[in-house]
Amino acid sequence: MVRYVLVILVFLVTACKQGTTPAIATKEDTPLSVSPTYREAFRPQFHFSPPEKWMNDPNGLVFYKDTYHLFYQYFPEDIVWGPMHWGHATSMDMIHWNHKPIALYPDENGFIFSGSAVVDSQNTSGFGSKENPPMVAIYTYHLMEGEKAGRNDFQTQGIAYSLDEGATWEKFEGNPIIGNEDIKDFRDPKVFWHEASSSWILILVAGDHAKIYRSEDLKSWSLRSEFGKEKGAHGGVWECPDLFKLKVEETGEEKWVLLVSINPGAPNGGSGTQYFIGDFDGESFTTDQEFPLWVEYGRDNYAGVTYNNAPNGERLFIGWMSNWNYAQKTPTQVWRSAMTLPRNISLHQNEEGYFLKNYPIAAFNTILEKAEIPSSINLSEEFSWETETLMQTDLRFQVDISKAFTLYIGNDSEKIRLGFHPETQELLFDRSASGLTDFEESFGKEVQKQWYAPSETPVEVRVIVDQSSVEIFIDKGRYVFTNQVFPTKPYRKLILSGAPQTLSQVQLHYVKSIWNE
């Protein structure tokens, strides 16, 4: 009860401040202060997390002038959700991050919810020039007064622009650019330039489906189509759509991919991200896909979107490493929430159809230091290996997944477990004994399940452990589990067991801190 009273007080205090809060960050603003050590309990050492306070969805992912920009949902006054701002960080490699001043503050139109950013290189908006094109942010306004009054039209879409590469922002005087026709959940615009139609495309979500708009100038938009009322999972509200084109790795065919997060309604409980493979003609997205596919089956990868303008045609993805079932209850103190490792998304096809893989970007390898471990392991008997800590490690090996296999990582009393069960064609991930789990009933209660296709050809298993997370990539990211964990003591023991076979190409690397190098 006390927690909810405090949240209400925070809302009231912030609402009182809105009249004096600046609408833009100024050049005189100083960057967010970094924690003196970045070594608090459970603090990630190579995942992005804010210096302090609450963070959720990644926003405005855009690459411009050799710099990756990461904006994110941010509340600078508490470690629980509150009036949303856009936090900001930049990177040259998507591994090492520099904290920047808050980019966007709430204003008279509402809080600043999720959205995207583009570089208007032809200055179609008129906000800049062709010599100095504007960076334009497109986001959802959430008017809390409207929500409290019981209205359904309290979410609208707005834009802001920057002429100094994202350092400062000016909001468009004509906001909102897309009004609301009495739709309760109407948000999270993703915008991109569509070359074939020479126009800007905006996709947002409206309750349980998506709406697609077009514009020539980023300011005036026309609704062209809808998608999803009879497709995909509908166990909760749709959020954070993303639409992009990819080539099928095996054939070179081009298809369009639509990501849609949903909360609740994910296969293993709470928040998750489904995807659709289909076609887009500049007006509408269509697919023959009959069932939803999922970016992964872990419980802590949500609201993920991809970068606009990424170099070399790569499709680079970052997700919020949490789940709304317990996001505000995790046992951190100074800050709350981190992002997933940045990942490459690739499109593939087999006899069963199209599917995505997502896998850590190559730049992650630059912060690895090799550890000594046998390069091959015979599983005629259980293999056990121990070191001082496994809390910043990257383990890889090749395994025959047509045979039963189990991996444990833990300490004397706590552990995580990954199991291959070819007789049922299930992957099982268990964090019930991973450490602190009692802050929310479902956090460690149920074993996470994912179907897989057993193959006699060995596939890579990669397990990346940070101070409070485990990311597991199987078959180069065809099967993925991302999960938070909160051990009370460092994991230091690795145990491998199962049907007799030899694991090959075994590698273990320690991962350097990006904050305390």
Ligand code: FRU
Contents of the next structure:
Amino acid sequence: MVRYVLVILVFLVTACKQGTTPAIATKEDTPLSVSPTYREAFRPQFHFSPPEKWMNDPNGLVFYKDTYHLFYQYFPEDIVWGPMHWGHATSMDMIHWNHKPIALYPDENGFIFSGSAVVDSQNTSGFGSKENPPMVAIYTYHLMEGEKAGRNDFQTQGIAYSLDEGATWEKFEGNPIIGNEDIKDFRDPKVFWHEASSSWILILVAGDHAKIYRSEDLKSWSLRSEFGKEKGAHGGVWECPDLFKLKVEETGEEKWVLLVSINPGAPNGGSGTQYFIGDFDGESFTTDQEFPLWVEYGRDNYAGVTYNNAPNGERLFIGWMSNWNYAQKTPTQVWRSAMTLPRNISLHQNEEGYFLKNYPIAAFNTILEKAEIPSSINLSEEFSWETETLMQTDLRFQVDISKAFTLYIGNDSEKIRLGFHPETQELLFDRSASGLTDFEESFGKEVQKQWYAPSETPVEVRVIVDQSSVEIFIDKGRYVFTNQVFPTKPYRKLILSGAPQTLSQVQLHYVKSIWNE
Ligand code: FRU
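Right, and the form predicted in complex with beta-D-fructofuranose (FRU) of this protein, after the form predicted alone?
Below, the chain from earlier opens the complete complex, with every other chain and molecule after it.
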């Protein structure tokens, strides 16, 4: 509690010290109207959510001096989308977060849309020094006046830098650094240092494709290539790209991964993130892959991107746990929306090709407390188990997926269902009776489906429930379903059933709150 009060005080005091001149009303003139307790109905207890008000995409994910920075799309005045700022939080382990003052405010060039951050350790930009390298944020400006006037050139790219580890920021006086030549959707720059060409690479999206730029100093950029007009999914606008190298776990081969979020057009409706596996030579990204692969099949993992400079070569991913179909209507009051659990991305290959897995980072295990449950469960009859609440739990077991199998988690009247259907090789996830669903038509509608490959050995199913979300990881993150749920009473029953088999290595953990210890 003491820690919490301190955090709020620091937040308020520092929010009053912002150096930049806001073009619109901001935290400086709108103090926190509600004192957040992180105990409100539906408040995630171990996922990141802002103290109050509206949040969407993760931005500027960068690791610097033992600290993980998380910036995010933030509107500090309401719980619906509005003039975008970059909110800011930091963490030593990506599990426990400290709230920081707003990092970037809108200015005369527009709202601050999504983007990335780098540590310019060689001081190529000249914003700092080699001894004190600048953190540089690269983001999209969205000029509302331009959009309202019916123009197409209202999105441009800008940069800002910090010489005090992200505490305060200065906008570059030469903004915008990339202007707009009449492209309506032109945004979400991801920048990273490309070792092989000793240069900065920037990838952004332009409606139905990605554009790749190169720079020596983060300030002047030249367009090198384009990707995607004829590849992948095109059911909606491309957003929030990411490009990074990974080793195939089975062979050690190095490949490049391109993530591209798309809205609408996801396999199970609305917003989702496709990916491509290919090669990048410092100029162009190329791939033989014609069809999109998907980071996941649930409805609530969007605009996810990965950390720059993560330690030990890890590829660490965070997504926004919502969907534009209903993001602004979910039944929370003080704040709206949360991030997914941080996940490790790994690259794999089998006879059918390359694919990614994403799975919660190991540090998540530090907030788990073992609960008593049988370690093996024979499904010759239905297994039913009850406890006071399952709203903060992590359940794992091994299951033979060649056999029909169903999992329910719920209370007396509400439930979620996960089903394995070997006859059609489909995985089904159903939240139609999960609790409040009628705030928007598509939320509870239609079962979410995904085809799955047979496996001769049992695979792990892991289900992580946190107040208003369910994250399901099958086969260590090969198939993932992330979904929000809004039960009116705590889920407290677990029911497992299906064709006879014995589930092994069953483990249940309660998950501690990161906000209310
Ligand atoms: C994705 C997105 C981005 C944009 C931001 C605006 O959710 O639409 O393309 O930069 O949100 O908040």
